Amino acid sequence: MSDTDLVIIGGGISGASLLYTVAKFIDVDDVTLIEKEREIAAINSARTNNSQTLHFGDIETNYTLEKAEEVKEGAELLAGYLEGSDPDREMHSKRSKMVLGVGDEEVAKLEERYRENGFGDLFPKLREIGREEIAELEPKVVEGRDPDTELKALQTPDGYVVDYGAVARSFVDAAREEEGVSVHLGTAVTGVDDRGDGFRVETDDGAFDADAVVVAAGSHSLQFAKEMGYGEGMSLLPVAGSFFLADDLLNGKVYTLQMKKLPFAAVHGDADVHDGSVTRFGPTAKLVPALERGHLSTVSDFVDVFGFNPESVLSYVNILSDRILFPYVVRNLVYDLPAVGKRAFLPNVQKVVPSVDVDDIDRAKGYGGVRPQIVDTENKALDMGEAKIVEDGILFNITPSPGASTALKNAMRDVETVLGFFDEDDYEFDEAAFRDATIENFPRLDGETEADGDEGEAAEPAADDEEVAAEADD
């Protein structure tokens, strides 16, 4: 039996970010991280299982301005950490990124977004570029394209490509430098009991008594919550993301415009974080009845979360019968079929790189994770809000999108929640030191300040403007 002030369940980017923030910037006596895998960030945060994108909101065209304002600060916190902690770029690379408009209609949308909707003001480094500049940065994007087709992009140098698994391990290593930090790997949590004056966390390697608990286990967070009687009006729509691979085609990230009313991430192409000779295209988004990809044991975990009650079934029927979503789901199932799949996906690739042929791409084996999307079973709809459940002394973090990009911002918010679990004035968060170690290192243009574009708390976006975490970051 071990006693601790705080137990964090889950060693992905979210749990690791919280451990780092608590250990380094709160004078807590004892904090414990428990991870069921034998290494940190082995599942959704692994570099092959997400888009490796640090989302700022500048080229994500399914973000409202309010959503972009919210995401921007979170991305700058993580980018600042990388700038200060990874000068040799072992955990990240920095490349050009752009969102590409093809044809008169898409070009007009980009111009409106940049000039009239406020994105040009919010992101000072973002700029409009035409065919010639696009060709200079990304020759393959222009090569072989009809010269009469209108072409424009919104481009920025802040294209951070991130190995989120390596970042999570960096957070844990930094936390371990502090006294009172313990990390238990290969340790599965079998249950969490509320004892009234604290919690007992049962594992396959003994029990831990804690004053407070944070469950940061992705899809499994809702499973733990339901086992404790919470989250009854919620279910999950697990979405598996996949990629296709090609040879060296792109220098940076090239996004396409988001399809209207689709909550899933738009297809994009980019070079792998550790291997610039490999270009990834995706993600696809396939619904799967499991909480982890390739782990059949998590099918029963999905059953626990889904419940197979009338409310959950009717919610799925209502969501999947949408006239825009249903064809999208079917298309993504086709992408998984041998031979036929990559031919069906090819037009998505050719929108980015017109000269690509079907023989140039192959499905990436062993790539892609599962992202949870919350289902509101009372309203029979997807819930695009923040996926957290807060009860007395315990927090369930189901990782809202884009969870990896905003991991440090989520950690900062979760810290405030956790401090409320303890007696007043027991502990204090040194936010100034936290910002010094993170966002203060973010490179800005002359005259640009941290507060630019981040005045006030951003409003929650409308449901059809949010992004499901199928992209990742997850």
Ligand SMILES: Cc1cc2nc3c(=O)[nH]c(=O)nc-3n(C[C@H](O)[C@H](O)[C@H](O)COP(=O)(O)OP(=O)(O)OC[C@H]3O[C@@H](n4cnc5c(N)ncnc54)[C@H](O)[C@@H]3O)c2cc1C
Contents of the next structure:
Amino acid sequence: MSDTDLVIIGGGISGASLLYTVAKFIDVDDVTLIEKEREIAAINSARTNNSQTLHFGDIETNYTLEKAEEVKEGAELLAGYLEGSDPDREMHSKRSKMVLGVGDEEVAKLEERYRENGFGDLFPKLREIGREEIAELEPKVVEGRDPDTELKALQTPDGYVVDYGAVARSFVDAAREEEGVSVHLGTAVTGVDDRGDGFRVETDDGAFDADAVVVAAGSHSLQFAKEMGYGEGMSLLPVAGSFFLADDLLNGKVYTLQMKKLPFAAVHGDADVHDGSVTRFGPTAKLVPALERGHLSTVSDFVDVFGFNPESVLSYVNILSDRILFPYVVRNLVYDLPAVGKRAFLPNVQKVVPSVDVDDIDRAKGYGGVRPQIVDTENKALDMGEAKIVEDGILFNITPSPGASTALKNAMRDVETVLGFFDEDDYEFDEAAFRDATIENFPRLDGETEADGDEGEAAEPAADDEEVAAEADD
Ligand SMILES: Cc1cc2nc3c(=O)[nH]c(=O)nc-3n(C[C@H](O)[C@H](O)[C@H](O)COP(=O)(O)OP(=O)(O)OC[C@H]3O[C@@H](n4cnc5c(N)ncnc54)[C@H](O)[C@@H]3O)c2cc1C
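Next up, the form predicted in complex with this ligand, please; the one we just looked at was the form predicted alone.
So here's everything in the complex, that chain up top.
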């Protein structure tokens, strides 16, 4: 039996961010991270399993201005950490990033977003560029495209492509330099028992007694919450995402406009974080009855969170009977089929690179993860983005996209909650030092300050229900 101040369950980017923030910037005596896999960030935070995008909210056309403001600070914290600690770019690359509008209607939408809805003010580095400049940055995006079709992009140099697995490992390494930090890999938590004056965390390798617990177990966080009697009114819709690979088609990231009312990102193309000659397209969005990709044992975990009660079943029926979502879900089932899958997926790629042929793309084997989209079973609706359940002494983080981008901001928030869990007042979060190691290193334009964009100069977001409807992204 080990005694510790805080146990963090899960060693993905969320758990690792919190471990780093607690170990480096609070003077707690002991903090313990427990991860069931033999390595840090083996599930959704692994390099191959997500889209490697640091979401700022600048090119994600499904974000409202409010959501973009929220995500922006999180992205700047992580980008600042990368700028400060990864000068050799071993964990990230920095390339061009754009959202592409094709045809009059899409171009008008981008212009409105940039000029009238406040995104141009919120993101001073974001620029409107036309066909010629797009061709200079991304020749293949223009090659073979009808010259009469209007083309415009919102482009920024802040295209951080991130190996979130490597970042998570760097957080854990940095935390381990401090005293009182222990990390247990290959150790599965089997249960958490609330003992009134603390928690007993049972694992397949012994138990830990802790004053406070943070569950950062991705899709499994809701399962832990439900086992302890929390998370009522919530279920999960697990959505697997796969990728297709091609050779050297793009220099940076090219997003397309978000499809109406869809909670999942439109397909985008980008160069891999460590190998710019590999272009990835995706992710797809396939519903699966499992919490982790390729781990059959997590089918029964899904059954636990689904619950098979009338509220869950009716919520699924309500969500999936949507006339936009249903055909989209069916199409996405096809993309994963051998042979026909890539032919069916091809039009998505051609939207970004028109000259691509079916022989140019291949399904990326072993890539992809599962997004735990949150279902609100009271309102029978899909909730966008992440969820947090806070109880006495314990909190649970459920983290679909953009959970990797916002991991440090989330950790900063969780630290405040965790400090509230401890009896003593003598623990303090050194926020200034935390910001020095992170957001203070984020490069800004001359005269731009951290608070720019948050000061209300930006116009109100359009009350456009297409935009408000969908805020998740990959
Ligand atoms: C296809 C796809 C594309 C995405 N693209 C992006 C993107 O471009 N940008 C972005 O910001 N986000 C993206 N996301 C979301 C992002 O990957 C996740 O939000 C993020 O990785 C979540 O990190 P996490 O640490 O919370 O969860 P995970 O990385 O899933 O880590 C949870 C950890 O908990 C461990 N665990 C679970 N159960 C137990 C147990 N019983 N005992 C001990 N350990 C346990 C797991 O082994 C795992 O290591 C994408 C997701 C998918 C699936």
